[in-house]
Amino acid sequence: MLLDFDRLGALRAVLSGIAVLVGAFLLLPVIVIVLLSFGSSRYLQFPPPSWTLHWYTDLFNDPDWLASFATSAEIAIVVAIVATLLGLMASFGLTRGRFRGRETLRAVFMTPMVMPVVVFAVALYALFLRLQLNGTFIGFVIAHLVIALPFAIISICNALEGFDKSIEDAAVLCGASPLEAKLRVTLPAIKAGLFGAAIFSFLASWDEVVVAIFMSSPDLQTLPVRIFSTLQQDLSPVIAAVSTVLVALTVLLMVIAAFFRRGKPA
């Protein structure tokens, strides 16, 4: 028995070591980018010869970068709102509905998560060329909405499946209409799932680059597209500064979502 405990302890130590190595492998490129954004070299030189905030000053004084920030934020906010609303309606159908082909429909909703993004981008590009939506704000929103919707549906479906429907039924028995029961009982109870759907939908749009490259125009570019196009022309540390801002915002939103899910104030 003692030998078994020793083996179990050794196995846990090995697994913990592997987990630490994998985590370090994943985080190391992000750490390098953050350090490069504070380097004084005019190029992406690592390790940096000295430290400066010059590249952040250039970033926030450049109207083109700020315009790309604003475009990405506007698209992501609209996508988050619409994806959460559509995901809520679809999730009610998938969790409460009793119709033939429900699981097939659920799989169809998940298709954008498993389909190669380049294939999806080319298909959207060909379709939107005919509809004259390429390079438009509405086109960006629709394209990003298709990508973000599965994340919203997963989050809200999980919340609804964990909700005791008998509470909603009790509200109806007490005189509330079915719609009123959903609005006043069910939605407050699954608010963590709704918030998670909005956060993940926002991030899915905010970080998306492949579809955005096909959808962009000279007058309308999201931040990831501008980063990609700038990398083809220059290796300025401003790119590292932009990437650091993106990472910081993503981490902040994930932390807020984690606290919200645990019922703590964000």
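Positions refer to the first chain, counted from 1. Just so we're on the same page, rigid core means the largest C-alpha set that superposes within 1.5 Å between forms. Here the structure is a predicted model, which means the values were calculated and not measured. Compared with the form predicted together with its partner chain:
Taking the rigid core as fixed, one finds a CA shift for Val251 smaller than 2 Å between the two forms.
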Given for the second form:
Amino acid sequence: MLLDFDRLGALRAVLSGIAVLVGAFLLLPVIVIVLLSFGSSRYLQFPPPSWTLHWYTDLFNDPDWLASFATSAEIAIVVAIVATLLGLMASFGLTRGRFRGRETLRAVFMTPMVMPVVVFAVALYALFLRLQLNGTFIGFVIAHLVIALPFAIISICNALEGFDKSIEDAAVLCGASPLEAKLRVTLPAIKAGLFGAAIFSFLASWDEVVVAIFMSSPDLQTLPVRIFSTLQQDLSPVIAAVSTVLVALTVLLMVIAAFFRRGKPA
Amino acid sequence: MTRPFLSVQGIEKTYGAVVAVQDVTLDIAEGEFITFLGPSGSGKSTTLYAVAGFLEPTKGDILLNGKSLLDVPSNKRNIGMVFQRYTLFPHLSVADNVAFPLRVRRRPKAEVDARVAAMLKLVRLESMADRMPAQMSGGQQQRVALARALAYNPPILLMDEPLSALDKKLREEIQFEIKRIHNETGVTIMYVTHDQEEALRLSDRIALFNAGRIEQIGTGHDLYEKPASRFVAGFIGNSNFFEGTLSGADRSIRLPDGTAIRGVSLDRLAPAKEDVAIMIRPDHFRLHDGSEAAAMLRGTVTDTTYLGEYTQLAVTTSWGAPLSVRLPQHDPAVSVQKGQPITLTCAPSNVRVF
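Return the form predicted together with its partner chain of this protein as a structure block, the form predicted on its own having already been given.
After this comes the whole thing, all chains and molecules, with the earlier chain placed first.
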């Protein structure tokens, strides 16, 4: 290869240095937040004068924060399930279907990923005003579904494209009905892709803030929205604690996703 | 004539203007091993897939024991199939793969277990029942696929180039296994391949496909010795073709150098045809021993290769056409030298004219 890392000589050190700096730039804020959440200073002094779990106690004793946790989790779980089911059906159509406009349709499914989120949020807000869905659980789920669906479709389409249709045909010839063949053979064979779809859909909803700000009401606030609105009033270390919990959950899900990816048969 | 077991009647399949198969008709006897041979795109797999029910013919019918299969969905046809690609269910063990068709049919557990054991014994993979497909070689996977396809005692087994992904040595080994399994089970097999050697080795009869049609159906011997068309003669085995003309009241064949060949059967030939193609297999030539009547071809030896059982000669005919000749060792071929003139002969019954 032209750019072989082993043959770059002195440049290697420079490149490694840059890589470390970029990594630090990305990770340091997260590490600082995590450290602050355990610090005793009321005013987010860094480095923390001493260590405490006080802010976590506050957090878990505050019904508003707990309600937001529950709201976020409920929405994300429903979004993950529905996005995976819809994504599965869409993916079957996109990979197996032979119809005009298939590639266009695929592109349309992907638009939420490229469209400015705020444009989409305003449009949805205007539509939901008429339908009276703003501030409702259903409204939240629908809005986040649109954002999560491209992730689910990409994950499941990849899995289906890597799955040889002949295997399903073999199951049919073995006597399974087309539906039974899909349930007993195709779905188990692409389960890594399905789990991936569920986890990425969950995360897409879980840390989504722009659309959520438009959808939320005083009674129904997801965690990122509550962080944002709390932050506007006062800079409490509780926010650092909430952020830490968010980060921990996200990392956990990413690890699970990576585990399924590795467990996928070659 | 008794009713055929499986009867393919005038199958045609078109995709828009493209004709995949046309007028494919054949009858298959119970327990027969029939091979569809042909170049890729000749319609052999299309015909097999029509029998499997994965595509619906535009025209024609497929009858099993006199009853049409066309309205029966694939999963109710009770047909076994081994595919070109590895199609074991990746999340199931070998034993569970073989058990799958039986479980789908809701057979009792004891029967499933007994049948799985018997099938794995048949393909000699008893020791691998608990393996996952990913842990097996391609040859082993195809043997499991064979066990799975036979598990429910299907009357017909379809095989779509099942060995094409394997290397030559393994391929021959599994060909032998397939032949043994055919003998032991008596299942009717329809086998697709583009490998003529495989077709000759395995089949009772071969249907040779070309451009969506069957060129000829017959035993390997029929196709080799009595090819019905120039395509068949060229596809099966090695062959020499040269031009000739038909002339005179006795319609004798004349070679480009004027030599007349008599006694060749012209039955299959269109009556008015004058320019013909003459075909002689390399191993049908003999050195001319001097008796005038049989002398046929004169030429010059351009190369000789000693190959043990026979000697391969490259000959240029007197009118300049290249000729491939195989002389058995008992012919005095050893004495033939490069650059030497040679006179060859061939029994009229071994000369084909198209």
